[in-house]
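Take a look at this single chain, the form predicted on its own, given in structure tokens.
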Amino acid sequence: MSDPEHDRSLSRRSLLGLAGAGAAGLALGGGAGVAATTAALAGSTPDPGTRYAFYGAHQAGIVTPAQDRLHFAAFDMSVAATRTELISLLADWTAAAARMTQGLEVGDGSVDGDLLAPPDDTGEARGLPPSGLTITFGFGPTLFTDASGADRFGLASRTPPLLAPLPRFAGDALVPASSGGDLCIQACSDDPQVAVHAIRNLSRIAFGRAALRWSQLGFGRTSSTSTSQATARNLFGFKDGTANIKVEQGSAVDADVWVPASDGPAWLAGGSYLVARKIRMVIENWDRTRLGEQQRVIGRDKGEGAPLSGGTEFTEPDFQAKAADGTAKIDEAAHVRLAHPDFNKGVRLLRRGYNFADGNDQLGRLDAGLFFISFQRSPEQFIAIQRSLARDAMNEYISHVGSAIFAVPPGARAGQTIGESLFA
């Protein structure tokens, strides 16, 4: 028999879902962090009561297995804020993300507070287990310096050399309102009701000293950062992310992922760089190119997710192999040969990208397709690659409507600030 209370969960996730699609102290030890990524790990289906700690060295939603759903936010600060505004903003954020990456709400609850006051939490969350809840913080330019030049925080000469705004590319069609903010925040876990209400309560925190800029909700993971995950798929249809970083590639995350204490500044060693794109898909074009011309877009087969040169999905691409006629089996265009390490000088970065599906617009066309995101050492890194993808074939059926880059801090001690570093 069904279970009424089973039964009304599972509606209110769906629902959740469907709206994703249509809408745009707390210390765990290392013992305890490593112990709920083993148990994420160990089997394909998410444990709804899988912890990560939101203390540590790095910060947890990077190099975290991907979730299955995302709510991103970016914000600016008031123009009235001061520098002890966004202090005290960042370290209530911090407290308020420990909390509910552990599974409890934030300060008093949302029921166990002053009846003549707003409770300290939303409460839509409450009951419900953290399913893997990461909360990630990043600092972008304009928090350093604005758009006017003005060091409104005393920031200035603490900016890393490498963070400014990313330079145009072939196939931009930015909208100012997409694109940008002083601060974001990525929330990512298994159940998007946590994911939301995570956003919900850090956009509520920063009232009167932030304002939430643009968000973005996200639904199927684009991206495996685990050799235990497999290949999501695209909405094109086709596994995406099959050559990414992964979290078991120790040597890869620190030359890739992490900024060392070498590259500078000093308060930004054990972080990253986040690089935020929201790609819109033309669905309609696509849905209607067969499928030989939609294979050789993107240089794999539709259904593996092996090159075309041969092989299985995690078969390394042969761009040197020739079709019976002579032509090469991957097409000089093709979107796996530009965005290939071979063709990058080696580089590589850390995806964690996301579906998104945000209605129709005016024309009826669906509003759709990828937010990709990626963490790297450098923002060059990301650059080098979108600049190789400027002859991609895959050009004629997306474009770039949204774009944003943060510095993200190291992660903090129990005790400290997210990005407290900067200010000392």
Second form
Amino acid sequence: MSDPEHDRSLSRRSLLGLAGAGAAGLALGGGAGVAATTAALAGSTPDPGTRYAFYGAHQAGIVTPAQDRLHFAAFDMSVAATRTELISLLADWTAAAARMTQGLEVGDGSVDGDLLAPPDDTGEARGLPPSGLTITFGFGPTLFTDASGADRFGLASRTPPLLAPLPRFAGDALVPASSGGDLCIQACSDDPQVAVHAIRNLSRIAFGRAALRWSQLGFGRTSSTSTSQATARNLFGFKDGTANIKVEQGSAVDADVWVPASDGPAWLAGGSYLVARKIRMVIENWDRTRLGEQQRVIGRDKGEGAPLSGGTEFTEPDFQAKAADGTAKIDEAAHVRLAHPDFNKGVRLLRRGYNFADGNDQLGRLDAGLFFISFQRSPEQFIAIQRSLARDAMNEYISHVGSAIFAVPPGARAGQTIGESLFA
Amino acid sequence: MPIRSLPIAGIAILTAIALAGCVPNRVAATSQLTVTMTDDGCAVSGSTAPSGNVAFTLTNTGTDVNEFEILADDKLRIVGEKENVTPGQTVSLVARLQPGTYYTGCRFQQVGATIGQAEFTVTGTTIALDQSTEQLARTAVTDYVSYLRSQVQQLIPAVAGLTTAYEAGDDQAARSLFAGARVFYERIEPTAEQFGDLDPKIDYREVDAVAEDLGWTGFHRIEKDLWPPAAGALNSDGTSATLNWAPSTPAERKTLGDGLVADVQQLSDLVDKKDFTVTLADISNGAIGLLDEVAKSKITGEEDWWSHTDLSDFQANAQGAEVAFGDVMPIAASQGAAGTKLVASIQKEFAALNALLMKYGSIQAGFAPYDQVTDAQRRDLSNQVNALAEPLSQLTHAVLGVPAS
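What does the same protein look like in the form predicted in complex with the partner chain, given that the last one was the form predicted on its own?
Let's see the whole complex now, leading with the same chain.
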């Protein structure tokens, strides 16, 4: 799937994806907006036969139109693992990912092997189409220097200067067990079984070299048959990622998502930084909040998604607009205001988050919210916006329970290994 | 296993291969040693020999039947054995030994621990394996059956000691003997499981016995008497610990204790039968099965719910798996580069698992109670079990998935 026509169409969509991501609601549901934009463009439900090239200048799964489903996994390297084993793991992961993204099974497959040996592939994706699967790999700060300061893999000198654990933010309630990680894999697909199959098989391949630290399932659109024009809603019930369609220049992706060679380190050129935040929503409180208050918190109307300053869903918010009583139509603490590029020195992120619902907690409350993912040229972009959100009215209804940052290496050419430049 | 490519750095594959039993007559013994078997000793005329065929001439000068064993450096895997040596009898045993450390010993009356265990060093260079796959297979089966019998021989007195204290109400003594008695069983559990209802009678946990509507007997029933639940305690399935349960009366203790003694005696009778044997698949699948036991119930702490001696069972399962692997390893190692690579990978992960377990104690000195092992530590153990189980799951294919030579 390396035909240039296809690549062009991808990059065209990716621009719109970025545009959607630049919309209101930083913390809530950029990915949904991207997906909806894509659906509007395509005018139909996702084609299960969609197959994205694994190899390329950049890793797939970043500017790729957001798929419906996510399985995200963070791994820690084994205590005794060596640099050689890390390299071999990335090679084995690359080979398996290259097959799975093309709709093929791992190794010798799930049913054709010797009866005396376990099959190479676990088999649950057998017969399923590629379903738009993308697999994206990243390196956490602890891969370079672990918590005790040890340079386990001889990589400390190659640490990207900007790759550091995120600072503490107001409202953080982080759970260490669902934060951090030496490595990450983002598997996105329009079929949840295809995404889970990918993480499961990659975890198995890692046994002895790396082990799962935490993982997260996500779903995006409420239905894969949603109508083409509908913008997806997050679990607050609001349209999220509504178009901020000022960003239509191809240069936007280069400017805000990819790490240019001039930024360094050289091995990361063409890569990006991935920030993941697990944001728990206090659903029950939100649901008994009066509609007017809900709209004040978001800064948009719940039905149409139009900014409270007026117009329709796609009308640009007017943050200066005043109500008759002299107060701002879009509240000073509204999420749409504080997350908007206008209030963040024009900073943008490419967001690719998903909704999650992990059963319930001990108190009988839904354990649900948004699994936020953003890609950016520099972690400073995320940090700036997240700091701006310190006085977000939405904070009363959310808490950040998981956090991780990864450097995403550039893509690989066929025959290369993901992350090869790091070890060169 | 095409998707794995673990590096192998200078691991000698054949260091511990020892062959005994079906040694071709055409190969002359290179060393001659004598063994004097007594009721309380086992004197070997030398403690070293060059690699190759080593001939032992055994004489039983004691008062009852005896047996002689050559153990690998783990003191578990048997690489040469002569059973049923009667008083006054002189017999010979030829073992084909690679360089390494071994242990010799006698088992008086063919029960209990070995007596007069002594280190025996084989020097020189690795000798070539000129045996066919069939011969290697026969040796593996012979050695593994010998090992199974040796464990059952030690299980019987260990269970007798435990149940004697238990029936006498000496709970302190019984608690100190509980984990140690289970070790001999846990090392060979997949074999016991072949014998129908024997394993349920010996080793069922309460929740399983209740679910299958079996009368609950065996180790774990005794365990709950010895570590009685505190008020409000729960079984591993969340039910009340006192649901249909009360401490056993002295009469019930006698029934339960004697029952366990009878059940392990029955196990002994079954494996001692002349026609008892195992297949290569039994051995290699048994190794995998023992690791699965660890991953399923030991790692969660559900096995020894009241005594928290799970790590002792864990180590015993792992030892049993390592012995089974060791017995079929020469076959896997003879299957070209893929075989040697797999063997090296399994050996590396066994070493890592043993090193990890050593942090928590040993079978001899006792292990940390499992309720004091943190979730993070349990995760480390689980990860290492997975690291080992993944290459080990390829062992049966490596042993049997090749045409016999």
